[in-house]
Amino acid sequence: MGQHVVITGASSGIGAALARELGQRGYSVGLLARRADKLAELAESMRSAGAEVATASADVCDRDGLLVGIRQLEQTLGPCTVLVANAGIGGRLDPTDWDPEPNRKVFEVNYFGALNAVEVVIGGMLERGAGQLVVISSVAATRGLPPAGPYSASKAAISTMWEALRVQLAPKGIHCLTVHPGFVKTPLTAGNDFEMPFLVPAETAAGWIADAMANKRRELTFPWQMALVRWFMKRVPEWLFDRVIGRRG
């Protein structure tokens, strides 16, 4: 049996860039996202290269849509044998303005969306006895990043997660994979009204990720100067943490 790769949020940035590179390493590549008119173009530029594709539209917070979405792929392409959960917005908070409904919405797509796609899939894995589960989840991760503080702890509850996962699903011959990337060029990070230091291309992030997943990697940052922030951001002491992060916003 092939292996099928199910990705969500793939309508752009790392998600498609993903999609294209897998496609050309000869997986059978379901995409997932919302947006109809973007999975259809992108689907048409990856078979025009000689990948097999499918698509279908769905919300990750949508627990039965998602279900329908990843069993429409299944019915074209196969068993899903990889997850790719994706999908994430951003998210910052103002305390002097506090309003919760849009940090709920960071933790329903970033962390409950995952979770959501991991329940449809499972199952599958489980009776095979294989799969894969990979997340993109953040450097914002390591520590709480003001004022991006939602994004920040969704993706650190995401991360610890995938890492509870691994080890319970090892020895069931399910391996999970969680990346933490730097500033990666996406739509996401355009907005973004900062320097991003280290910033790389969607296309570059995505040869790096598939090679972690056919290494069989339990955990990816990029690039590796982001690598060694996080290892200091890590270790560095409260007192020193606070003033530093202060000092920059």
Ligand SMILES: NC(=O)c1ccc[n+]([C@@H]2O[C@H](COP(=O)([O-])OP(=O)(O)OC[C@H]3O[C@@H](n4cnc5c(N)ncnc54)[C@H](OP(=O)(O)O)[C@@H]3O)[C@@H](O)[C@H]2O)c1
Second form
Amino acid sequence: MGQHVVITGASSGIGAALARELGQRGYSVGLLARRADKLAELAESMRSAGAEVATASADVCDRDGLLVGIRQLEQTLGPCTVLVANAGIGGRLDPTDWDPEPNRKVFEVNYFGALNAVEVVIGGMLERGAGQLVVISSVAATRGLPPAGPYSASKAAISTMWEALRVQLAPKGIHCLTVHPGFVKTPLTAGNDFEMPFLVPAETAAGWIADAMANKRRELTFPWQMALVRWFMKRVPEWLFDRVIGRRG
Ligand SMILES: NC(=O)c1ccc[n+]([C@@H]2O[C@H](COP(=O)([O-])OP(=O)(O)OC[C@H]3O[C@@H](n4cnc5c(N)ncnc54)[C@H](OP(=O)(O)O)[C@@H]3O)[C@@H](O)[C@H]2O)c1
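Beyond the form predicted on its own, can we have the form predicted together with the ligand?
Now the complete complex, all chains and molecules, led by this one.
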């Protein structure tokens, strides 16, 4: 059976680039996001490059809508054999001007949204005793990075959850991969008003993610400079972390 990958958040950035990459590598690609027009545009250009593609417009926070969307993709492309839970949003918090809403929303999309998608495909994967679950987390999952505390927390939560799933699902034939990207040039980072070290194009990121999927890696951090940063970030004591990150503001 050919591979049918469902990618959430496929209408732009990393998701769209990964869709193109996997389409070129022979996967059937199910594109899912809220903006139907963007998905249709991408699907058309992928089809003209020879890929098999279907689209579904859904919000990952809406469990019923997501179920309908993924089933729609499966009707066209066959059972989902690979899920890439990529849909995500940024989230900042200013503790001097507390607003609970962005905090809640970022968890709804980045954490629950990813798990809502797993919920739809896990039954079929368990039945077949095969499948792959990929989550696009972030280097920001490593420590609490102000002012993006809510974003860091949501990514730490999903990375931790994926790790537990990885251990539980391996004996069932389901492989889990957690991706921790550094800075990638996408609409999400376009508004950042600070210098982004080791920024990589979305197409480069997509190639690395596709390789990690093919090689059944458990974890991928990129680029290598960010893997090094993540290694140190995990290990520095709190006082040093506060001093370095505090100075960056
Ligand atoms: N860019 C980076 O530097 C970077 C670094 C680390 C991690 N990441 C992670 O990579 C992933 C992709 O980000 P990106 O940089 O490619 O950003 P992006 O270009 O803004 O793409 C985000 C995607 O998520 C979709 N999305 C957002 N909310 C959704 C919802 N409620 N339901 C369904 N789809 C939703 C958007 O589509 P619609 O608006 O059409 O729904 C869009 O396709 C995110 O999880 C992000 O946290 C990015």
